[in-house]
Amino acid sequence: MKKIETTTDATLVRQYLEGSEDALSKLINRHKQRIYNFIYSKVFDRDITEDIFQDTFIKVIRTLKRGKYNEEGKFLPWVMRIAHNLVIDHFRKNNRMPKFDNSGDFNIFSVLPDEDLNAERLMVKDQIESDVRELIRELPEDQREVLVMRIYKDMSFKEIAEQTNVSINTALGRMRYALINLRKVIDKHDIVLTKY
């Protein structure tokens, strides 16, 4: 009777570090479809997906060999973060990432040209918008109010200041802290703003 595969990721990582190339093959085979699909859901191009997928595992192997891996039991989320960062690097190289200029103005979807949005991309976009709305609910009320007025209602900071009875500088400060806190919430929950 064939033995069911029950070796944990952490055990396979340890075995690989002890010299077992087979353990690495098992890890890659176990997670390759999910990681490949995740990358493809961002770039929508098979060749680019293949390149980023290869780069992801080159980085995984280098990090493991340098002894820098310490995410015991969290191998897949760690690899997903590497893949996610490489996807962002790809977009940056191609000038398709939104630029954060600390003015508080950003458009999370500037990476996607609207005319190219097909049904799959629209689903991803809707999911991201839904995830972002959930995250915004975790912000303090004064920051949430300014962020909603600025991004969803497209109000100027002058209009926001008048509506909330504060100075423009206070409104700007609240927006800045809202974005900082939003990033902290994303990091805290280890969120990738899409479905895998």
Contents of the next structure:
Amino acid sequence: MKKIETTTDATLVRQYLEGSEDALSKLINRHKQRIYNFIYSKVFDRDITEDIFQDTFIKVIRTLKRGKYNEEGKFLPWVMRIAHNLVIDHFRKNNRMPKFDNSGDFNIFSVLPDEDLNAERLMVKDQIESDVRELIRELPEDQREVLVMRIYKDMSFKEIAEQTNVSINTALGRMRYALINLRKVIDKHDIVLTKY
Amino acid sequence: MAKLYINQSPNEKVENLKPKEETISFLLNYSKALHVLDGKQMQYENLLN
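Take the protein just shown as the form predicted on its own and give its structure as the form predicted in complex with the partner chain.
What follows is the entire complex, opening with the chain shown before.
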């Protein structure tokens, strides 16, 4: 009879943090196929997939050993997010440095730029928008309210002032501080929000 | 009509892939070798083989 796996990821993470290397082995073996396939489905290259898979777990190991992991119970989504970010980094690097493959055949598409939002660019765009949304959540309530009304709801400062019962100058000031605080958080955490 | 020289869809292929044993082995050895030391204000990483 097949033995049912009962140890949760959270338990294995705790055991690893307590020094059990075997727990890490179980975590990797449990999720390796899913993470590997996720990466491969984006890059379609075995060698690159292998590199990104390795870098993903190096980051996982370093974060765990540094005691920075705080998403107990959500191990797989956390690892998938790291893998996803590394896939984006890979495409960013390749966009900056287009390369020829040395297979011998000349491929015109490897030198023609594609200005449309292709799959990679869409991923980067989605990631940036998702990062910005998370950053906005960190803002104080009054600043967040003004920023959301202005940027996402496209309201004028007059409308914002009326709806929030403050003067236009106060609304402008809150918007200004919202942007200053966003920049501070971005600088503090070295967050990259550019496409290339 | 153009012939399609493919027997298996890319999605079917993707589901069967796994990382190399060497990669897993490298990661487990890396984990064993990595030690994080806490300083006063920073953490330091040490690779001990």
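Positions refer to the first chain, counted from 1. Here, rigid core means the biggest group of C-alpha atoms that superpose within 1.5 Å across both forms. Computed from a predicted structure; not experimentally measured.
Chemist: Once everything's superposed on the core, is V146 shifted 2 Å or more at the Cα between these two forms?
Modeler: Yes, because once the rigid core is superposed, the C-alpha of V146 moves 2 Å or more between these two forms.
Chemist: Align on the rigid core first; then say whether the Cα of L179 has moved by at least 2 Å between these two forms.
Modeler: The answer is yes, as the C-alpha of L179 shifts between these two forms by 2 Å or more after core alignment.
Chemist: S156: how large is its C-alpha shift between these two forms, with the rigid core as the superposition reference, in Å?
Modeler: Taking the core as reference, the C-alpha of S156 is shifted 21.7 Å.
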